[in-house]
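Read the single chain below, which is given as structure tokens and is the form predicted alone.
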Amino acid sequence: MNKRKKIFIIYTGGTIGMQPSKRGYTPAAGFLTQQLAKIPELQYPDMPLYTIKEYATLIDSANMTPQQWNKIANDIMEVYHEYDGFIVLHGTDTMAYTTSALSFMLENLTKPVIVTGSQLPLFEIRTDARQTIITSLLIINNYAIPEVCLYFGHQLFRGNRARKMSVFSFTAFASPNFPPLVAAGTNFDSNETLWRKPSRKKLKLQKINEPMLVWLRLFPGMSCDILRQILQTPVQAIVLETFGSGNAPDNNPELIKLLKQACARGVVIVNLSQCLYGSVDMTQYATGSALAEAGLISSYDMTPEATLTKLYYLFSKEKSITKIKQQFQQDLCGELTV
């Protein structure tokens, strides 16, 4: 018989461990172990042992900040090599958020993280979280994906490609422009080609420090003045939600003007589309490549989760502005079409 792998899961709050209470859903502390151990599937002896690390202040995941991400990501560095895998769970709302940080911040990953959560809690008859965590363990059970990934609605997402598309729904995560990397229906349909090769270098954790980054969503007839206002701020980054395939309007001269300055005097500016698929392209419009001359970056085909953290990734990882621009371009884990 081959022997059992060890799995090691982080419960930091959100609804898969809640209560109910007269307010509604809450975290509890020891609910979550209590309701696990009442699943008898999780004792058969083809499924892989577990240990349970629950935190002592259980969040929701709306209130998830780069210090829980330092948090998860140095629990896993201080038992990795205890473990065959590790699973978090986590609340829906910031989940992508979160998996995307953790596939920079644990470099040279050659063990599966799953990222997992629930729409409802584990108490509830029709809850998707039994299914969720059982199949979350079998994967990991079964393939060595050496990645950060997010598991939900029957699919396994590479971590810095999935978003959250539903409030209500059990199949509340997609992967606009990515396939999944295993699909879970009465078989696992996995995708080996789409895996990315484990490193062979030692794994590094690099945490996240939180630069003064802004926000900005273009909108027909936006006024100059919000732009100008930021622009006042020592601002050091600005992600850019632009129309289709990275445009902007380049009838504004005012607009052009300030972008072009503010990337002059080193604000990292980088040109997001909108749409939730395909890719930036500044050379396929003018108005795109007005941008582009007055210097934009482009995010490509990366989700807004991953253009957020791959920004504070790399302030914190690099000093120079250069370089901090040219990585950003590249694809560092899988986060971008190449």
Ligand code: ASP
The other form holds:
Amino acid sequence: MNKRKKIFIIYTGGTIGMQPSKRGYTPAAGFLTQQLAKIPELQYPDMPLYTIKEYATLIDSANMTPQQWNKIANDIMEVYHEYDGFIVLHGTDTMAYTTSALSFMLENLTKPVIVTGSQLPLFEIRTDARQTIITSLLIINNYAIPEVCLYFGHQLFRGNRARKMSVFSFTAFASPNFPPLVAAGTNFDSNETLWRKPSRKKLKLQKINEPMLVWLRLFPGMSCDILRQILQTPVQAIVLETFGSGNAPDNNPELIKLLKQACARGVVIVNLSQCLYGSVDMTQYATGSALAEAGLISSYDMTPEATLTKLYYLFSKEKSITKIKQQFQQDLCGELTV
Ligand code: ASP
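Having seen the form predicted alone, could you now give me the structure of the form predicted in complex with this ligand?
The complete assembly is shown below, putting the previous chain first.
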């Protein structure tokens, strides 16, 4: 008989283990772990074995912070050699930020890390939590995907490509610019050609700190005053959400001048499209070329979550602004299409 695989589950909080309270759903200590013990399918002999680490403070993922990402990654590192794979139970609100962050931080990963959660708590009759937990365990049992993934709504996504799309749907996530790694229908349909190749290098954890970063979404009629004020602070990076393929009003010389001056003094300014599908291409229109000439760098087809966490990661890893800009525009772990 094959040896049963061993999976380490980290429970951080989220709807999955919540209970109703006067102020709405809230996480409850010990509750999820008790409920899981009552699921007969988890005890079947062809299921993998699991161990749960429940965090002392369970959170709604709206409260997630980069310090918490460091803790999750560190907890995976500590038991990495004892387990075949890892599941992180997490709220859906910021799940795609966590999967993106972990994908950069866990350098040279060779084992699967699946982050999942649910739209309805495990105790609810119509809960989706049983399905997400059981299927995540079975995916790790069947496939050694060497990636940080997000499982939701019957699909396994590359973690740094996924986005929360719906507040209410059981298929709450999508991966607009990259196909799912596994579709969990009546059978598992896995597209192994899409998986990343396992690294031969040793696993390394790159912890992250937050640089002083500003997120700015362009809109018709936006005043330059906002940007001027921002540039009076010690800001290190700005993500500018632009129109279409990465365009901004080039008939606003003040805007272009401010951006150019900021790039020249070493602020990293990223051009991220407001569109969900497709890639930034600053050569397509004169309104995009103006931004390239000002010194902005491209986010290509990265998600906003990958864009943010990649900046955090690179500012924590590299001192040189030139290196940060170079690496930001390279594919580090499947987050952008080259
Ligand atoms: N607010 C919840 C959270 O992100 C939503 C969820 O888990 O689905 O923790």
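Predicted, not measured: the structure shown is a model, and the values here were computed from it. Between two forms, the rigid core is the largest collection of C-alphas that superpose within 1.5 Å. Positions refer to the first chain, counted from 1.
Asker: Rigid core fitted, then: does residue 329 show a CA shift of 2 angstroms or greater between these two forms?
Answerer: Superposed on the core, residue 329 moves its C-alpha less than 2 Å between these two forms.
Asker: After superposition on the rigid core, does the Cα atom of residue 21 shift by at least 2 Å between these two forms?
Answerer: After core superposition, the C-alpha of residue 21 moves 2 Å or more between these two forms.
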